[in-house]
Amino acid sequence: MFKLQQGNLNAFMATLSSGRTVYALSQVDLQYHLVRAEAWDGDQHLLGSYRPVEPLKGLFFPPRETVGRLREDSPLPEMRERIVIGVKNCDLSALKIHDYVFLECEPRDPFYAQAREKTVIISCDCTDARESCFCPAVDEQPYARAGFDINLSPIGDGFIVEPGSEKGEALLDRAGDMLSPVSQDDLSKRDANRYAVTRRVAEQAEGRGLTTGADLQAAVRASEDADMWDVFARDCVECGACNFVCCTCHCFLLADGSSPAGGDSRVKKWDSCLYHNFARVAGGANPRKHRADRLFNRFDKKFVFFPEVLGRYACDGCGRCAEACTGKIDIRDVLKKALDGQ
């Protein structure tokens, strides 16, 4: 590990970026949105004191994404070296779903592993949070640990550097000259800034009945026949918002069409479980017909099944559902009742 002092921080990630395309946080109001440039701007790019309104599947699993054209051959298109800077926690644990999804799991997705392999990912520490983030109910933190080629830990007079792959280490190798050793001192206040976010984020939590650690696998595998289903149903107007907004969510369709560069196409595009017809099989029947199926569904997937096949829940706590939906339905409130028992 090392220190960057503050003053150094645009010319930093000028050196990282560099030959790369860039996507990084700009502020609107008091929201960030992940936007893309030509090169780190620091009059224009923010590291983030909490993760942006996008999730980021969107740069590995594109809403919509043409994979060939119909009765030619379509290599895979290049891609050009990117780097993201300043994803959360959040974003990044949930790309361990998404790997699991599209790379571990038969066919591999050509797409989504080269995505991966263009991609330089500078994480860094959360030192706010939105009232809508729960990630220590889900028993997630906000600051990675792991899954990241450079984190960046803010600690006043400069960020501690911290390289998680051999990608990393090769790039902060051209940085070597802004870099410094790091003191114990440095190392106490990034661990006394990261308990205090964490306390916050797990105060804010337990106020809407979530206690860390709690077992909500077993809650919502307990719920699935309570009547709540059918209560929150009836506030769900079927928009998707919350499947697209997910960090996880993964689901998605083949369909034929035409490319933007014109011809007939095959792509593929970003799917909600809460739709109408997407359990629909081909002679018509629907497994999951009713809305309050759909809904049980979606966190039947999130909390019983990803903990059955990898250990760890489909669900980092960001939040963004929450906002987006339309109905107004809490993910918090739905795993409290599922607490409760109800």
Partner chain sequence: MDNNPYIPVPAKLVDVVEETHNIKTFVVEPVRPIVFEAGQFVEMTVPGYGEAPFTPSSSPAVSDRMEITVMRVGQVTERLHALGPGAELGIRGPLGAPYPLDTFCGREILIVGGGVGLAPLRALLFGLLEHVDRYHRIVLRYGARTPSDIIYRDAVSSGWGQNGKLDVRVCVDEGDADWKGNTGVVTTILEPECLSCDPANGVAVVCGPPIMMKFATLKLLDLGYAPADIYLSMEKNMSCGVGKCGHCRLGRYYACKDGPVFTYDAIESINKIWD
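Can you swap the form predicted on its own for the form predicted together with the partner chain?
There are no partners or other molecules in what follows, just the one chain.
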């Protein structure tokens, strides 16, 4: 672990990102956006105090990606080295879901694999939270414990810089002259910030009925036949926004069409389990005919299926779906209802 002075931040980022496409946060009003740039720009880019609007998953699992041509061999498109700066823990933890789906479960997805290999991840502790954040309720916390190449913890006059991978260590070697040893005082400041933000988010989640450590798996499982799903589903307009903004949702559709360059190509594009046809089979049979079935399915997948197959929820408490929902269905209200025994 090292210390980086605030005044060296721009030089540090320039060193880390040289030769790479940069993805960084920029602020518009009270929101951060994940933007693409040729280089780190200290006037426009910042580390951000909470997660951006766009989920990180899009860098590895794009909304729409051509996966090949049908009649000819299509090589894996060459990807430039990339660096993403300012990643928050919810987005980082969500990669455990995508790594499981696209890398660990055979066969591995070569597109996702390449994007993961070519991307350096610089995460950063949250120093503030959005009203919709509730990560402690889903066994997460507003700072990263693992999965980053380098993590930055803001501590007033600078940052604690922690490598989390060999790639991260090698990059820090290049910036060695900007780094100094960490003092006990620096560590205390980091821990104080982590504690304060965690506490604040936990309290705000508890204010919505989501107690840290509550068994959401049992609650959602027990709610399957309850009429709460009909009630919430009345407001759903099947827009799919909840799935698309979600940092963990991984469902997609392979769709064929003709590419502008000629020839038949296949794309892999984000899909939504709230869409009526998501599970429909030929002949019209549909195991999730009703919107209530589909809304329940979304929660069942996140809070029952993933704990069963991977031992973790497929929700990191980012609150994006609560903000994005056209029908104003708030995931916190849904979970609270399930926890209350409907």
